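Given as structure tokens, the chain that follows is alone and in the form predicted alone.
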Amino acid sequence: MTKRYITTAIPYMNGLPHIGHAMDYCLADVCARYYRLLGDEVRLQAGTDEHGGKIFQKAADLHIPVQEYVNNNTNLFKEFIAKLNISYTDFVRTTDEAHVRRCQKIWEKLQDHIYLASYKGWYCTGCERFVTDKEVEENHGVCPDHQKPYERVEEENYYLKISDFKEQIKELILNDKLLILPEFRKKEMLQLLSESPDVSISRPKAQLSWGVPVPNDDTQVMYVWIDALSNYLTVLGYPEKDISEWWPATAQFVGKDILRFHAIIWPAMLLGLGLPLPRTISSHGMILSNGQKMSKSIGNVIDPIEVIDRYGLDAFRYYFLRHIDTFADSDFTWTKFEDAYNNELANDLGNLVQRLATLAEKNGITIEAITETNLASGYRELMEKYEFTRAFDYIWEKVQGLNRKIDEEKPWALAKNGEKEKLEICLTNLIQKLLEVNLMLSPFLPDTTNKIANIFSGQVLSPKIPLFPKK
């Protein structure tokens, strides 16, 4: 049995889930049923971002005490995460006790790579981060991301010498053995790498309170990514534990908004602490609606609790785990999303079982659940290379496949004709393919798939609900 890690990218608390969110943890998701599928043990963590100086200002603005704020909006990404049936084993937030003491260790054993030094230049305070003057000059002193202006600032930080570890991460990067999907994305972080500055990783608490405290140093706390990018570590136990069954992590994922951190400065801090890389680091797309980028202004911004509350989880994750590309920008309308639902889910899958269902009820026909896991070449291949997408329009050639051999064989008329013996063997062969589809279907659609196995198990059930009413 292989041990396998797999994370998610924590979110930051100064809002509410999006869209965003739930394709960092769907994705996981995936990768970690997936896995479990084979037969591995698997830890999939997911967890909150709760410092820094958005989360502070935002809650002096409510008039609530910051930790209430925080605690606030925790409890509703555990809801969210929960009506996504993520099936998480480890949940961290970076203002748990252990993880503050945990990353102060995790400081002080990169301390042979920290230095003190002035800052004059620009910052963003959307981003929380420190920009270049290339970046300030290509954004014309706007932030793209927040649409404000980049702010002028002057103080002392402590630094993380990237350029360290610049030729070692660079190296890792070209063979593969810190593998970048998708592939393109590899060349635009070696090219940010061969551009990153040493980074910032403190601020003056004179300008933000609300962090882990630096070690040793009573005027500084750490800037947001070192408090953050600790958590996949910390919630392991590291430092204090031996982690070397569960880590190097098989698979992160993130948005490639936040790709650079996990490419450039994650990196650097692993091999500051000579622990290994990360086998894989996946990152997905940008989700439009309309084809242009979501914002409240707009007010073209997709709630998922509102698509899943509607459509139920399954409908959500089929549509966002199939006709949302795994790793490129996609889009989102209703029209497509309520096409997807109705002419795929409700028509292929949905009519495929209950035709099959009451077909072997009508004849008395029961069929012996799957108890080996036999799994295409095919599918795994695809799986094993996080090609969602790919793999989900592989399964659905077999479900629409299963509705073409149903019409072709025609067990209706074998019925009608009497021929007992060759419908047994014509519906035993079809079921046995569907729960074959199902099983690689699981991963995807957990709640769905685990109803048509329990319709097929032993004595045959015919829904009496469809599994996808057509809306």
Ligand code: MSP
The other form holds:
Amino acid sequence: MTKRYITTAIPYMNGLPHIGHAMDYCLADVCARYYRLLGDEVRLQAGTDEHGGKIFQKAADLHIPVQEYVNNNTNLFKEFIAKLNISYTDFVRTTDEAHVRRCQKIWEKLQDHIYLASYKGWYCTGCERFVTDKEVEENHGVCPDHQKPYERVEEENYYLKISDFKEQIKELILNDKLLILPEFRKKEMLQLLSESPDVSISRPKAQLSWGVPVPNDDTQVMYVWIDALSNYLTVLGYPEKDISEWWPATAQFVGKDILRFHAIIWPAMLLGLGLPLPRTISSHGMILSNGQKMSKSIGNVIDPIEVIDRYGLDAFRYYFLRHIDTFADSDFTWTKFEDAYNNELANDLGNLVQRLATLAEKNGITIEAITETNLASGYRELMEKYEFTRAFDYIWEKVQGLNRKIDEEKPWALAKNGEKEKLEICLTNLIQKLLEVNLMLSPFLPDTTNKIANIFSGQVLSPKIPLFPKK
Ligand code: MSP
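Now show me the form predicted together with the named molecule, since the one above was the form predicted alone.
Let's see the whole complex now, leading with the same chain.
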């Protein structure tokens, strides 16, 4: 049995879960469920990023002890992941004692590539990133993402020698040994890599104490990204356990805003540890509202919980996985969402199921469950390139095709004319095709496809309430 490891980015615990966080979870979950459908054994990691200045500051502003603050937020994220029906197997908190201990061991293993030097430059706490003079100049001293002036820092830091690994990383990316998706981001990352200096990987405790202590130096804590990236390994037990069954990861899902950390620092850490690089890092775009970034001040923030509570989880997953593009920035607006719900989920899929189930129930049709996992090659190809929106389009063409086929074959006319045998063949054939489509749809809409499989197993029983009641 093939073993696969799939990961999600671990969100900062400086606020509530928002709609953007759902993206990593949904994509990774589809990927995990797809491979399970093929019979592979899959571990799917999720977790929370709890250290760093941003979180420390937020807790201080709210006058809540920082540990209590991250505990509360972690609980909210766990609820959110459960609400999205994410099939994760492993959960890591960066404040877990085991994570901290393993992270320190990772640091020690990287020792040969770490040196101490003084840093004079800029930092953005919002981005949790050291910023170059060039960027500060280009942005006139203010971070465009956080609308806050960059902070001037002068401190003694440990550095990771990116220079030791640059050539190797470049080769691996160029040859797709580390596949960066989408393709056009690859060039961007190669450019950043070529310009990347050695990176600072610690902060003096005097400036920031909320982090993993650097081993053998009680004046420093690790830079939050070293701590955070290590999660992908520590959750598997590394370096205390042999992880070769699970590592390298099949796919790591991240947003485009954090691809740079995963394409430069992360490969350097892995090479420094003597570990192989992940097979694929897939980066998604941002979720916008009417083309704009969602922000509290504009008042266009969409609460994912409200969407799920009003329309159901699979309606949310549907929109997210079909209409929010896997790779590009995409819009979430209520109008677009409601149109997709009524015109596609209710009209195409809901009606298809209702029509076939009603006809089959009336005519006493019995269906044998499909035992073979017979997945169309066109679908498999797209899924294995992580082209989830395109795979979803492929499935939807089949759903619409089946509706057309019913119209052409008019089973109701066969029933009316008493052509029982023909009717049975016609309905059984249509239902078998629906069940094949249902299987392909199952990584995307687990609840709905479960319900559909139940309706058509054995004696068909038409659902009393439509799967997607029109709103
Ligand atoms: N803590 C880091 C990740 C560390 S991974 C070793 C972080 N956290 S985050 O909370 O800012 O973002 C978590 C994930 O959510 C990232 O993949 C990010 O791209 C994604 N999103 C956050 N806002 C988003 C949108 N508006 N749209 C889509 N995804 C976005 O970065």
